[in-house]
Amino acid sequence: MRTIDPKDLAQPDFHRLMIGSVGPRPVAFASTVDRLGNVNLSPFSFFNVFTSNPPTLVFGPNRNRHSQKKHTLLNLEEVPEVVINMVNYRMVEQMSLASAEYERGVNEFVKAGFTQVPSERVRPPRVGESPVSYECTVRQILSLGDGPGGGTLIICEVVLAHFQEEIFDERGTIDPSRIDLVGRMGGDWYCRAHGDALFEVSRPKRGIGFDNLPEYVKNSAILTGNDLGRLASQEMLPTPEEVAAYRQSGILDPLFQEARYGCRYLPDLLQLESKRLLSQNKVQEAWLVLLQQE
């Protein structure tokens, strides 16, 4: 491991380490207005949902490399209202264009080619192309530093939300492949929450736990940490009778025959078969295979 004290590095260097290792980060595409009504639109990847009661979003328009406040922050100090627009893949290049350092008062909706839609409860407009827009009032502006990269935490309460119909599935829930969100990585890199990048992990039950895995399972060179996590989530292991019945079913005969003739080592064959079953989320059957070693 490379161990680093933040005080031993220049701020930009440690900043690059943080944004390269903490991600993907969702993007808050924040629209604000100043006291004269001039519109600003800017993305921030120091952003996330904080709570749903009350519905609260937080983001950080940190100071730039010259220690200057971002236009978004200056606007929020004058008009504490913001619309946080979510960013999907089909708008990511336009979003990036809006992040350029234009002079204060320049409308990035115009520069980046976005549709300016009037909000209903706050003064800043929302982005018509965004799959989701949250109209928010600012609950608190918390300053965390005033040098280059100095942090400011904006705590926003959602007062009205807008969702494009096309992102919902037949059950009325948001389909991640339809909303097609992007996340920020380090440098110029982004990632897309779509296709093979999406996968499901079932909510954990009160399983047997890692500490109760047999030693030959914990020490396996074949099963990964993810495999062990699935095995440890099982609430109850198969009984000896179930293990014996599975062996007698003949399903594993080809593996035992291969091991009998010295082609492969039986524990490896059993663990490889268990791994295949785990990839299909057949956790109970994976255990029936593994316990043949006992």
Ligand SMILES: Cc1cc2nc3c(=O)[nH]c(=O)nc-3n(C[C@H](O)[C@H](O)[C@H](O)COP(=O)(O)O)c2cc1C
Given for the second form:
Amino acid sequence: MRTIDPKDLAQPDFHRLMIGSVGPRPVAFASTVDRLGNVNLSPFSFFNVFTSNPPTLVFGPNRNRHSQKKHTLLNLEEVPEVVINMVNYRMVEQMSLASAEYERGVNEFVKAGFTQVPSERVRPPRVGESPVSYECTVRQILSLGDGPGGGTLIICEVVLAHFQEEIFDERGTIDPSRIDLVGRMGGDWYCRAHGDALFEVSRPKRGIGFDNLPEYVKNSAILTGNDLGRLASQEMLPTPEEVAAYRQSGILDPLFQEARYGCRYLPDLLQLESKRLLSQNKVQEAWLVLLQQE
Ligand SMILES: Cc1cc2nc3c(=O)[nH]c(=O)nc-3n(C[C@H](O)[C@H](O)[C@H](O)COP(=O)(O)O)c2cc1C
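Next up, the form predicted together with this ligand, please; the one we just looked at was the form predicted alone.
Time for the whole complex; same chain goes first.
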């Protein structure tokens, strides 16, 4: 491990380590106005949702290397309202263009070619291309530092939200493939939450835990940490009767024969079969196979 005290590194160097390791980060594409109504649009990946009661989003414009405040922050100090627009893959290049350092007063909707749609409850407009836009009032501006890179937390309360119809599935849930969000990594890297990058992990109510895994499972050279995590998430293990009935069913006969006549090590065959079942999310059956070893 590299163990680092942030005070021992120059601020930009520790910054790079943090943004390379805390991610992928969602992107708040924030639209603000100054007191004269001039529009600004800039992306911020120091951003997340913190509660839905009240619906709260927080993002963080840092000071630049000359310790100057970003235009977004200057605008929010004048007009404490913002629209936070979510960024999908289709928008990513234009969004990046909007992050360029234009002079104050330059409208990045125009520069980056986005559609300015009037908001209903706040003065800044929303981005017509965004899959979701949150009209927000600013509850608090919390300064964390006024040097180079000095951070600010903008705590925003959502007063109205807009969702494109096409991001919903038949049950009215937002489908991750349809919303197609992007995340920011370190440097110029992004990732796209789509295709093979998406997977489901069911959330156990009260799994048995690693401490209740048999030693031969915990120490297996075949089962990975993710396999063990799935096994330990099961709330109840099959009973000895169920294990015996599974053996009787004959499903595992070929495997037992392979161990006997093919001279292969039975525990390995059982663990490989269990791993295969886990990859199909058949966790109870994976246990029925593993427990044949006892
Ligand atoms: C994807 C992305 C994420 C960014 N995240 C942040 C951030 O969280 N904080 C920040 O200060 N700057 C961030 N930036 C840089 C700002 O967008 C950039 O400094 C912009 O010019 C600020 O605009 P403004 O001065 O008009 O507010 C990010 C840039 C990109 C492309």
